[in-house]
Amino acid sequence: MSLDRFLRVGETITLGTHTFTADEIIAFGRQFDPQPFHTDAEAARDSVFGRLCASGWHTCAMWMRYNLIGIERDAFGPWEGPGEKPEFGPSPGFSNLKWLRPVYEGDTITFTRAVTGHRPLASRPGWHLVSLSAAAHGTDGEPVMSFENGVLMKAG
């Protein structure tokens, strides 16, 4: 099997589908991000959101919670590739984030991946750089965030 293969280049991979209840947005916002319009639907019917929605982060550490199940998914799997299974290491991080529109309280958005390219690290032999596309879009399919990021792997 190859590396390109083992990583779907090129296809959009589903990761899953999250429905934002109010209780989760506010404990969230009270925790990471303590705006009213995260944290109380009173006030928040009077912000320029007009009712409570989720903080951006929030929606990134969603997507991020169901990119790992999806890791966990996809790598435990059978490997019938040549020398050892890859192994995923740390991200160096992303670029590109994006908040296009809000998600509203019982808002349920699917959050997706696309393995868009990967090149090997000459200073770390055997590893390479996967470059992704990242996004998250509501039920009329319409984005409501968007990045790129990286993860460093190691081929065997």
The other form holds:
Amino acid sequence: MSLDRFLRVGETITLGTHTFTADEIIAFGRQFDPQPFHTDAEAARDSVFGRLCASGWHTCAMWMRYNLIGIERDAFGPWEGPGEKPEFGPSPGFSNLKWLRPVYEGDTITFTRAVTGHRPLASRPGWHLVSLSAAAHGTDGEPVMSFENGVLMKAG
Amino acid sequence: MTDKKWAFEELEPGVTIPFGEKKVGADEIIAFAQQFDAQPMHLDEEAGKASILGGLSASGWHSCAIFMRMLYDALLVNSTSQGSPGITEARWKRPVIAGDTLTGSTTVLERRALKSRPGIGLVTFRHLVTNQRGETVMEMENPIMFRMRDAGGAA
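Since the structure above is the form predicted alone, I would like to see how the form predicted together with its partner chain looks, so please show that one next.
What follows is the entire complex, opening with the chain shown before.
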């Protein structure tokens, strides 16, 4: 089925890799999550985390950045029709978000995504709900974050 | 011991803590989107109006980050918080449109002492973010760890 091939259902796609700098961790922390371990390297040493680390929301937002970069590149397969190429819309939310390990300054994180399924929405003809699994892992391959997400898609 | 207002002991089921107000401007919506979620409906007024969301709308991740700051200012800054393992569920119920003023509250659903970490308890909250019309824009269920005021005590 062309939607399955387009969405690459079941495949884990590598979206990109990012090294979190102290400056960007602190900038995000000051604006949105000014707990000392996200804003101050000295104070972080005395905290439960032991070192400056990114807000969990910063890791999520960075996943989104690389998700879009991946979509532009090749994270979806070719569209073989019929009809117009599908377009993505808003997301109704996410679940099971786990911040499994801190992302420390200097950590290099790889972001991934796998579409797990899709179904037409009875309430919105022409729209589908696409389900996906998002994740991030460090250079040792250990996961630092994961969540399940849905996104609306106009197709068919 | 702690001089913080909110430790595990105070966070009993049913306790509700109101958030302050936060007006969300077009500039900050666009700045966040340029960095993290560069889709047309988050970057451009006209594209936003033409979209299913009906206006220049904040990235859902931006809404989460704004919520985080509201939770920090209302609770975490004056608490024994030890961080959170994650979010059980979050729903983006309505778009946050440029010019909206957000507020909301958080309510303790349940709590328990952690056997694995003596002196620390896990408190599960239901967070609610609303707009100036009283509509729910976001709902979230989220456990957060807090140190106990009296490390020898139990829930």
